[in-house]
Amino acid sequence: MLFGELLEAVEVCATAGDPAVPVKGIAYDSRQVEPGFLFVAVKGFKADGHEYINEAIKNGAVAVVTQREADLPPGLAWALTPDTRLALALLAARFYGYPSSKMKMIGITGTNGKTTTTNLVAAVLSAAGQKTGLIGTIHNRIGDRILPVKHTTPESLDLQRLLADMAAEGVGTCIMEVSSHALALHRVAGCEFDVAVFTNFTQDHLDFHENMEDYLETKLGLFKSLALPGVKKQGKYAVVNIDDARAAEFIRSAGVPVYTYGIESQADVRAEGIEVSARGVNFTARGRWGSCPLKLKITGLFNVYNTLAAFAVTAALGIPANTIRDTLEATGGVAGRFELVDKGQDFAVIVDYAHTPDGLENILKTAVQITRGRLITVFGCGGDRDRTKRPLMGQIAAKYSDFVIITSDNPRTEDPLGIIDEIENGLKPAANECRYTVEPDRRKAIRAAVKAARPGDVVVIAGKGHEDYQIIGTRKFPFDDRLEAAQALEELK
């Protein structure tokens, strides 16, 4: 594609050089530039792409897009744009032929529940005979082919390349987790969504967003995009958790038909007769699409909500209720989401990704329901992330647990003991009702919890879930809560 043709997709403040220069590829990392590439200089959080323009040119860049003036060689094709992050997304979408227009796009946003809901929707659509693509926290997938993942939502250039691969391989529907970071950083700009799903809205990412209102407004952007002019003329809709306190704002923002789901409120699909056990949850989904009894292999009230969301999304697409039921009942849990670690012991060990106040409260509420003995909770908080949630999570752990072990999560560049102190501030007022201890070494903390457990107890290990690493300083070390718990249980034998 010619440089000038690519520029038709973005706002250009100034340009020079030959607009007819062919562009063979696009890169935002100078190390990825090959001869014939366009280099887009993006200012990141740790590095500024404008400082690597000369390296990109040495590697073969034939054109450059910047958002500030730069000293460029005479004759080089270049363009100046107000926002190179947004430009990168729009240029990539155009370069790859707007792949989102060639398939149905389902975007799922919310503080918690995105991963499970995404996987449930994908499972139902696959069972209905559709070839699906999945973009999420644990992995990306094209049909049955699993691809590695770096961000919950990939950087815009990588996303458009992935969508183009999906389109080339005949994917009919892409189900995508859409994080607030992705929306704020324009990673999904250039994507046209058919369906937007809202799971819930609670505190998270206040290290990135100015405040909760900024966080909310960012998430609303996905719903507002549904009503914008696009290639797709009909069939768009939104799915909203009506029980959430901010549901009305998502409904107002959609500008397209909205289907609701819930437990407490009247909704298009509502759960009734809920029965929660350690091994699963039973309920009846009743509403617009009739009455559908469900016996699930996943458990917890939060998973009732995730299942209702998946039911509404797929029923609105016209998938028969019996196909939805059979698939949801056959689908096991998602890795690291209330995942049981079972070595034949007489107490339960559960690993979960919960890393927000609401997420932790959800899993501990469920754990209480299935606990005959004591609830033992092991958790920490990530470093270089929202500090205000740390004492809140300490309070929640104290409220539901009989014994808490505060440990390290991914401390990153923060002092692990400093993070623990902030969590401990939330636990101290409840010290009389809830015993707790501190063990900064996560491996030792898990072993201590397992060793302390008695018959009928439940041990919850929260915060990292599916992650198979721990970030200490700037380095990643192999670490998997599930493997550590399994090894601790083997040692007990």
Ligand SMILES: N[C@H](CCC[C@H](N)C(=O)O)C(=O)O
Given for the second form:
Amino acid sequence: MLFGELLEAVEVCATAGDPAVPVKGIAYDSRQVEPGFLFVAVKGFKADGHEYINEAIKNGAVAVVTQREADLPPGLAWALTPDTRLALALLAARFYGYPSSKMKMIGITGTNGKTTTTNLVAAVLSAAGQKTGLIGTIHNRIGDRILPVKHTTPESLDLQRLLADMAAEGVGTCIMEVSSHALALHRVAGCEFDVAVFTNFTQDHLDFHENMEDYLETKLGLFKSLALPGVKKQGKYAVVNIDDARAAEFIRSAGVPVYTYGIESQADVRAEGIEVSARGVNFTARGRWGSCPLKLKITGLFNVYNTLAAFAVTAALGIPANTIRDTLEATGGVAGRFELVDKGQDFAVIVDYAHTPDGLENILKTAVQITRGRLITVFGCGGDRDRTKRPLMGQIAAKYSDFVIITSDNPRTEDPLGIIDEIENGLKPAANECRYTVEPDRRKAIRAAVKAARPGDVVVIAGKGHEDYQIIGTRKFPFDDRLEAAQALEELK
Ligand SMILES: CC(=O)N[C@H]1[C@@H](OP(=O)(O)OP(=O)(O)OC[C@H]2O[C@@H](n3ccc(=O)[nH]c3=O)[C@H](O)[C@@H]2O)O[C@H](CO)[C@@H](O)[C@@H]1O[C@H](C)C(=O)N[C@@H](C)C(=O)N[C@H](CCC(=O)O)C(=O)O
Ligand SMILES: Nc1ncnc2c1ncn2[C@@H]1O[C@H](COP(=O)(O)OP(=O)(O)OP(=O)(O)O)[C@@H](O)[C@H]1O
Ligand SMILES: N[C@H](CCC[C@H](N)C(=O)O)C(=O)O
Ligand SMILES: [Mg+2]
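Mind pulling up the form predicted together with the ligand next to the form predicted alone we just looked at?
Complete assembly follows, chain above in first position.
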């Protein structure tokens, strides 16, 4: 494609050089530039792509897009645009032929439950015979092909390339998690969504968003994109958790038909007669799509919500009720979400990805419901992330647990003991009935919890779920809570 043709997709303030230069590929990282590429310079949080323009040219860039004047070799094809992050997304969408318009796009946003809900929706649509694509925290998938991931929602260029691969391989529906980082950083600009789903809105990412209102406004962006002027609305709809305190804002923002789900309030589909146990949850999904009794292999009230969301999304697409029911009943949990580690011991060990106050509260509430003895909780908080959630998570751990071991999550570049102190600040005043201890070494903390467990107890190891690494400083070390717990259980024998 010619540079000038690509530029039709973006707002251009100034240009130089030959617009007829052919562009063979696009890169936002100078190290990824190949001969014939367009380099888009992005001013980031750590580095500034404008500083790497010379390196990009050395690697073969034939055109450059910047958001400020730059010292460029004479004659080089160049364009100035107000926001290169946004331009990157729009250029990529055009370069790859607007792949999102070639399939049905289901975008799922919310603080918690995105990964679980995307997996449930994808399972139902696949069972209904559709070729699906999946984009999310654990992996991306095209049909049966699993692809590794760096982020929950990929960078715009990588996303458009992935969607183009999906379209080329005949994917009919793509189900993707849309993180608030992605919305704020324009990773999904140039993507046309047909369905938007809202799971819930609670505190997270206050290191990145100025405050909760800013975080909310960002998430609403997905819903507002459904009915932007000039966008066709045919067949589009939104699915909203009506029990969430901020549901009304999502409903107002949608501008397309909205289907609601919930437990507490009247909804298009509502769960009734809920019975939660360690190994599953039973309930009836009742509403505009009839009455559907469900016996799920996943458990917890929060998974009732995730299941209702998947039910509404797929029922509104016209998938037959028996396919929805059979698939939801057959689908196991997502890796690292309420995953039981069972070595035949007489107490339960659960590994879960709860890393927000709400996530932790949900998982511990469920654990309290199923324990026949005490609840022992091992958790920490990630470094270089929202600090204000640490004392809140400490308080919640104390509220529900009999014994807490505060440990390290991914400390990243922070002092692990500093993070633990902030958790302890919330935990200590709330620890009336609850004992607690500090063990910064996560391996030792898991061993101590397993050793302390008595018959009937439940041990919850929260925060890292499916992660098979621990980030200390800027290095990633192999570490898997599930393997550590299994090893600790073997050592008990
Ligand atoms: C805050 C954030 O999201 N930052 C993301 C952002 O980084 P950035 O733009 O600030 O990059 P930077 O390192 O400052 O570099 C600026 C530019 O210079 C370029 N550069 C840099 C060096 C060089 O030699 N040459 C060069 O061209 C870089 O490629 C980049 O274009 O763009 C990068 C490229 O896509 C991302 O890798 C990076 O993710 C960081 C590592 C990250 O940890 N992100 C997390 C917080 C995240 O995105 N999480 C969400 C939400 C998860 C959830 O829901 O809980 C997710 O979707 O995963
Ligand atoms: N609907 C829900 N409401 C509240 N908490 C939930 C819900 N679903 C899952 N959780 C909790 O949040 C954790 C993460 O779930 P999941 O991975 O599905 O969410 P996510 O939104 O994809 O998270 P991330 O933002 O990291 O991508 C789970 O391990 C569980 O503890
Ligand atoms: N996607 C989330 C995951 C947090 C998981 C937790 N283990 C941590 O490292 O903080 C984030 O990047 O904030
Ligand atoms: Mg996720």
